[in-house]
Amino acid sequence: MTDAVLVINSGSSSIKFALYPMSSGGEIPLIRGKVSGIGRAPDFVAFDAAGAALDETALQNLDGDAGHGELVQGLLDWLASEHSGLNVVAVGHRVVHGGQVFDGPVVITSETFKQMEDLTPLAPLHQPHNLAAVTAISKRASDIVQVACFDTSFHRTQPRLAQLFGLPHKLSDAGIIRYGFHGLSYEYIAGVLTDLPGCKAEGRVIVAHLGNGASICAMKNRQSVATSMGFTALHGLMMGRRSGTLDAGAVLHLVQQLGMSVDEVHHLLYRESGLLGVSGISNNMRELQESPDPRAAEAIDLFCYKAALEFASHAAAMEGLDSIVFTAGIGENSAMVRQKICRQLSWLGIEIDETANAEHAKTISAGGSRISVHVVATNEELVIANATRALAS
């Protein structure tokens, strides 16, 4: 029997999971997988440590209306029946919002669960699903230690000025501040900066988490000092479906002059904008790069232009820049996007080695570049597993 840590990342329409050995040092998951299509027809895939596919019919008996809690229960049933040699002794959860309450991972108790519930208005699209997974496991095995790891915690090291909007103090005191997200990804990258040749790990580093959701983080001494996302994950860079930063007056115009409802504006900005909205084709960067449609090219150019502006802004927050790291789906896999962003920032002394960039090498800056540029695959699940191991033991 092998003691294991179960990591759960419960999103709005999917549940990603991974099992790691409880013993420290195990960085390769014993099992990893995903349940997608939640709310329609749940689709289950799983792989062992060698990457071989496991039984994909495990959750087919569940109704298409099955919610996150039921699917987590089904996942636990599958593990118990098909992988009885694994003994889940602790569960680590990605929880999107920790507010100003949580600046690091915590063991989930009735008190901390209530505090996380109270933060639901700050992340109504994600927090309920995160907590549904916690509840499902508590019902199944109340003795299992559960740990919450927050996407906002990494940014709590930011100075006060970096967190404030230009709003009256009473609103800032009420919690309307910049929180930032993708913190688990940034925590992982901060932990591996010293492994990157030429990277000034303790210096001024910008990490770009570029995926369907996208943000950047400015780090000094491997701590967050500024980030592009703000009160919500809508702010900052243009994303796959999200608009990114938008003049608040434009939102008022949509409501007051065009007669759109709040729900319609919400859907527009979160689901119909970004790469999808500008191109009218897709939110998938690979599809856009392969498309001959000029609108696809414009969407890519706007994505890179907006990102370059945020890079410059965050370099100003650190009064300089020593290294850049690209990560996440687009950051790791799109040589075109990396090249366009770095070309826009060439005035900073950035030079790209085109061959290394095309090969997605770990270091893609040329030898004479004043700023080193790197590509690193992020690993949020490992961050959660390590935090859970530490607190559970």
The other form holds:
Amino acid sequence: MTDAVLVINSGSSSIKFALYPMSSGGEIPLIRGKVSGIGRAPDFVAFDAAGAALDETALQNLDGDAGHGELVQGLLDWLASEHSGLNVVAVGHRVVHGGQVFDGPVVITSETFKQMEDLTPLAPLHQPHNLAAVTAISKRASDIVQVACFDTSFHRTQPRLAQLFGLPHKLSDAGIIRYGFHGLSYEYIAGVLTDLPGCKAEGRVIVAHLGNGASICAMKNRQSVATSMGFTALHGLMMGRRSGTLDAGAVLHLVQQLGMSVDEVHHLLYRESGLLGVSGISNNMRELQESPDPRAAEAIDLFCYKAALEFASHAAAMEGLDSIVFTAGIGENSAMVRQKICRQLSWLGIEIDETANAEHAKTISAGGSRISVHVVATNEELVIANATRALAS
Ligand code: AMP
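Given the form predicted alone above, I would also like to look at the protein as it appears in the form predicted in complex with ligand AMP.
Time for the whole complex; same chain goes first.
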């Protein structure tokens, strides 16, 4: 029997999972996979440590209405029957919101579970799914240690000024502040900065997590001092489907003058805007890059322009900039996006080595660049696995 840590990352319509050996140091998952299409037709894929596909029919008997809890139960059944050599002794969960309460991972007890439940109004689309997975596991095996790792915790080091909006203080006191997200990704990158040739790990670094969701984080000495997402994950950079920062007056206009309902505005800002809305073609950066349509080019240009403005404002928050790191789907794979953002920031003394950029090298800045620029693959699951190992033992 091999003792294992199960990592669960429950999104609104998917559950990603990975199993790591419980012994510390194991960085490659023994098994990883995903259930997607939750609420419609759940689709299951899983891979072993070598990347070979495992039994994809495992969860096929679950009907389309199966919720997150039932699917997690199905996943545990599959592991018990098909991988009985693995003994799951601890489970680590990605939990989207830790509010002002949680500044690091915690063991889930009835008390911490209640505190997480109380934060649901801050993340109504995600927190219930995260907690449904916790409940499903404790129903099945109450002796398994469960650990919550929060997307917001990494940003609890932000100074007060970086957290405040220009709103009456009683609203700030009531929790309407900038929390920031993607914290597990930033924590992973903060941990590998010293491995990057030329990176000033202890200096002023901007990490850009550019995926379907996109944000940046300004780090001083590897701690968050400012971040682009805010009270919600709608704020900051333009994203695949999300608008990013928008004049709040425009939102009022949509409701008061155009007669849109709150639900319609919500759908517009979270699902129909961003790269998809601007291009009218796709939310997918790779598809836009391959499209000859000028609207695709305009959407990419707007994405990069807005990102560069955020970089500059975060450099101001740190009163300077030493290094930049690109990560996540777009940051790791799109040489075009990196090049456009860096070109807009060339006045800061950034110069890219085009060959290194095209090859997605670890360091893509040219020799004479005042600011070093890097590309790193993020690994949120490993951060959760390590935190779970530490707290469970
Ligand atoms: P993520 O949310 O981190 O999985 O990132 C998804 C985004 O990464 C999508 O917009 C993809 O189109 C984009 N992406 C992935 N691979 C590439 C690529 N080779 N070139 C451009 N964009 C890519």
